[in-house]
Amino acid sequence: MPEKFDVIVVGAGPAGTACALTCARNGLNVLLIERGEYPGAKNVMGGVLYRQQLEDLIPEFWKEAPLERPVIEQRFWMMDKESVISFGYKGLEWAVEPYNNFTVLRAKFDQWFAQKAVEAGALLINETVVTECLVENGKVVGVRTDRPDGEVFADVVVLADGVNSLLSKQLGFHKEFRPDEVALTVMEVINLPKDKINDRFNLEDNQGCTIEIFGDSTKGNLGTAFLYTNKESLNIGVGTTLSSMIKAKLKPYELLDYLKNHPMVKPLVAGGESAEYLAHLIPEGGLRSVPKVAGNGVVVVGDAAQLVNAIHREGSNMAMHSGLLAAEAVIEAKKRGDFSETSLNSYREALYNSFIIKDLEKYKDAAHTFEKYPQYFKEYLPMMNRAASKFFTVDGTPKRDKQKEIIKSVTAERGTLRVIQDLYRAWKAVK
């Protein structure tokens, strides 16, 4: 290896493979660091990727990358114990393309995106674990690796090690994150034949479907759950706030083990294989969390800077763009020669210029109003589909006599001013 890179990227999830790929289509020279035996072997997320963030880097990827199947289906569950209220949207015109988005394997998928990343130039090295920062007179100046002689230089270090980011705190950037700003999720990939899947979600070859799950399948903690389709497999999971899941004492695989055999998962998981277990922590603070960015000879990109909106389930698509826009910083800062936080600063800028930050800033309040309420998971889901299964039942009762009930079976739980209060919090929270 050269003695000194002109960037560092540490992490080749869909954040550094992206800042990889595009400093070093612009001449840079590259080194990605990668701590897993490939890139994926180490990546969890619950398998979305959506289509433009990576189609600005990789025109018509579709056309060779290793997707599952473009959704054509997105369907949102409200759930109770034996009950789910659904509700969603189909459309073939995401059946074709250019698509909307797609369900992806990381194991598969990360592979093939650093590979693009490495035919531009960049160097990649697996199996590698970056200890700390090399600080020099308050710069950056490069990584120390566990490699034997593992110190490399460079003039600017991008940290893309995930949520988690040891490096980002060693620097200072930010402090321990609350159990309320980090959510743990457990996944599952479960094999099953393609009939079988198209069968039961109602789908054609090539087409996909994801089922987002709230209430019941946290056993009405703040969370969530999904269920996706690949080709042949299935993805399953479920995650809750680390808080929720120290206050109601809940084991994470247990809860998997609960979602999978709800009556109203259970026949669509039935007859599969078991073919994986991961787990993984994911940003859940939202803006409140995102920690700084850009210092002197280094930024910090994707869930290592806290950008998932967890209300959208959207994280690879803002780590990707995070990764572009930093390389655009860097390369920029390249041709300055100047490679200062006041240099820097504007991949921050661009940043919080960027959908990015302003969907975070739409949401900031949302999290830390469920969990602060949890009436909203724990009350009002049950609540509803308690009301839907009384107004669809045909019983002879007249329907504007059912609709008082419902309304006065409500407010009679709740209180009437009660309930007026968590509506508006909720839509503040949300608007």
Partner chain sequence: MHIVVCVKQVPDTKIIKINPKTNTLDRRSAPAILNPYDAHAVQEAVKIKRKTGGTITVLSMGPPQATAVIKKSIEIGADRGVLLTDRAFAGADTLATSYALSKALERINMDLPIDLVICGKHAIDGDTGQVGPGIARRMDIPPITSVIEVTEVNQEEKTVLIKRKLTSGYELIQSEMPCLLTVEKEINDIEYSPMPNMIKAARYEPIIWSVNDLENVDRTQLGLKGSPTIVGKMFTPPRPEGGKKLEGSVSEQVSQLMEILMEKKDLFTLTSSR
Second form
Amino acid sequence: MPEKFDVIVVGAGPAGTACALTCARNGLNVLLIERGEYPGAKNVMGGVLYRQQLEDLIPEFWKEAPLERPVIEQRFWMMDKESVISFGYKGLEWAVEPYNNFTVLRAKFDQWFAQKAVEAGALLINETVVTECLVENGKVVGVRTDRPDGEVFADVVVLADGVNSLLSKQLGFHKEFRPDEVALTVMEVINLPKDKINDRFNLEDNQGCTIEIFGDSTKGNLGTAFLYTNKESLNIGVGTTLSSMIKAKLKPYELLDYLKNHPMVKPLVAGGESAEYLAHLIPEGGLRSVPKVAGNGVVVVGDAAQLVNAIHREGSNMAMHSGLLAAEAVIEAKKRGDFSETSLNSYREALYNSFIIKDLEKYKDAAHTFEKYPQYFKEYLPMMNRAASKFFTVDGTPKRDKQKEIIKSVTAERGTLRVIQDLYRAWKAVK
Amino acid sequence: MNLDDYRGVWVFIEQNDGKIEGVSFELLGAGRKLADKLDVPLAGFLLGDGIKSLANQTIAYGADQVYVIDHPVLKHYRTESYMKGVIYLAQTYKPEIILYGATPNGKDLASAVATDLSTGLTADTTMLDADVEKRLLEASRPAFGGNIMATILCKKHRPQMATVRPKVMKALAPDYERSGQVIEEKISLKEEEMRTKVLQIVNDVTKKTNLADAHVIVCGGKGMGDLQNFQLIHELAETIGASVGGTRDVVEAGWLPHEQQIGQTGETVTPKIYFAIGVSGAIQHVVGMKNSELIIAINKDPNAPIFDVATYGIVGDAMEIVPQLIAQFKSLRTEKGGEVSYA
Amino acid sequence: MHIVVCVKQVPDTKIIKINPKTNTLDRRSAPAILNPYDAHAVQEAVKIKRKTGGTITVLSMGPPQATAVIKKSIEIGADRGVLLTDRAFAGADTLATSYALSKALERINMDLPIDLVICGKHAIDGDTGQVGPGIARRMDIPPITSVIEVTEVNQEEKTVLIKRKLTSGYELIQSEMPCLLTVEKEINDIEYSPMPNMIKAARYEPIIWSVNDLENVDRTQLGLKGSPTIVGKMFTPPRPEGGKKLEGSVSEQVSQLMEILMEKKDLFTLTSSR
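To complete the pair, please output the form predicted together with the partner chain; the form predicted alone was given just before.
Let's see the whole complex now, leading with the same chain.
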């Protein structure tokens, strides 16, 4: 006789676990199903964890979670072939509790986080693939797994099965992605001794640095790269939309190799030992890509609901928050004993009133703007680098003349009117 | 326990159907060195039914003394009967060191004996030495997945015992002029008291991989990249009539069955020619093949440790080199009415 | 029929790395798993139970997180599991390990008499294969190592028929029960666990015993104190000189190699391509 749970959560990433944890804490009978060998085994993220959303779930989590380093410095690089314009902020207020954000290794962090859900009473099952949702009379009533006697039933199924959510596609909640809606991110963990990291990034032991890289890191394609410091390793990665990749006939590892060998990056990673290589799809379509998130007996959370802010590189915090909101809706639905779409739509409402959808709304045009007008990456970044070089080179020319010269060269290259148009468009996209 | 009561180096002479296992001769060779270093006699001990005649051979291979227990109940190896004999001998004559071959029976016997004698036992040793001053056996073996060696000591218990990998130690050339002492012992064993019976012994030569007896082995490693590329290993082996082996990685990736694994946890081999292709040369692999006569290594990485044990090395891409080798061998072949010979 | 399977949690040696500078184990990325041979031991117990009925108990010794391998065993089909965990057991070699496990088995046996003990052939982190026979000696039951088939279990006669692997071939052994088997990987294929087992395992809370839960324990035989062997030193063996690296283009190197090999051409049996 197959078992029936209150909730089945598919996928033990940040979204699924946050949802399972919250449901279990509220006394619901929760089954959390993970396809990997353990939670985190198949997850990739740049590796920055924002504090607030996790703290909502686990107060003062930093005292026990397997975090790498609190981030005390965030740098942004505008990179050209042999130069970089760097700006950023470093503040010691981020080096003390409650901190701002952290670098994490997902393989460790996700395991710990899922363990919290287990401690709250959720049942975690690994190495099990959910092959489909069981639908009866238009309502999702459970899931079928790839195991013998693999059917399990529940009042609500929470889909947290990642960006390429086959289950929400099966339910017709969203269509196949367009290649410009997803970014392909490739990432490598590079082992490097602690002292070397501290020296190269000017850090103390329990301090971390993140570098977000725009420009030549992606060979002029739409996308960004990153370099984060863990305790004794670096996360280096680069992401670009699938469409740029196809257009430029690029292979993901070529992009990563290019980045690692870039003269501005190479000295930071030199001598490291490659520990892991991962590739992953990340939804970057913004608000336009968000599918239907609630149905009869089913809700969709996290990457599966395409909740990622491509500009600010936030994903795990949105995932956790969406998991929490979904859990709250499920708990209410349970009280009412009504798991219909109408009942579960309280999740949709909460989501659209939260920072998540508001942020996605704000940046909804950004990716498209940059995709459509490649000059931002292909022309302005090199231009800015040339300008900076001119400005900082001491050659006897007065600074005022240099400024004039710079402006003249910029407008000469693209024409005054077009520069103004471009600037306006970019400002509109990210304002 | 007075440690000084224990003197002498002993070797378990494993016999099947009246034939001594090769590893026992190897251990007599290694035991000889230890005994000379410690300035004590080397003894072999033999158990079985009608095996007295094997004592001379044991002496020829280096033993000064041979302890023999001959009894019908000992016809086939059984833990319960054999351990009784060994425990009796060890308690009576108090050797300081006992070595066993790391064969299924040798390991089985040593584990049981060690438990009853409450003494230390080191498994699957690949290096043996002795600290003369402290009279300690230094038994070393690959540890932690095989990239490092650990020396195991047993300081306060005697006898110090170890099982030793077959084909790692070198046997002495037999000298049938050597003289030695044969000591016969009797113990009481009753078949009706035995709780296990050997009903049948099946010598299944086909099931056993032909690796152990192969003259030429082509071994592929993870450096072959994928299962499809690994077919080149099979093709080369087939062309030259060699057996195929693989590293632990290859077996775990499912490219080859377990029986074809070479190394610490697989087969130990000593062919005339050993090809190591795309094999990095982790210690756990090397202990299983380093005594091969001629070792040819092909690897992309010039710093791969396999080149340290190779007689000849080629630094390069196996995908490029192996097909050329195959072609060269094929061109050597002439066929005359189905007969294949060298041109 | 009561079958006890002894299992161990081991670092996954496929992934394990040694820090070349300090020669120590890099445990950062090595996940802990159920020793693969022990998984086959549990699976064999499940196969036997299908024919005979009865109970499968798993027993493990290790740190508290080793409950994971007991849960894994429940997934495969065990009914219940005991974890022996206590600082007093720490640092045990094979002799002290078999002592502690045999004391736990004594207690299990008092509660429900044991007919069969099954262990994996060896653990992949130690490769010794000594604990199984050690337990059998301490329980005074016959050990049968390197088992490749459990041919028959006769509950009336209290006997088993076993195929045991030899250096070449195998032998057929009949043994009284209780006895102890250590199994090779080829004895069975691990089945994909059904969903109800997975749920049962996720829910299962292993029985935890400390040294105080065992009776008549001689503490001098436990842990580091009870271990006659110690690790003297760890070392990377000296690299041998190495042979000659061939030089030149690929085809030149291949030609040189062929010249070397032709000295030994009698060893090759060139096969017909037809």
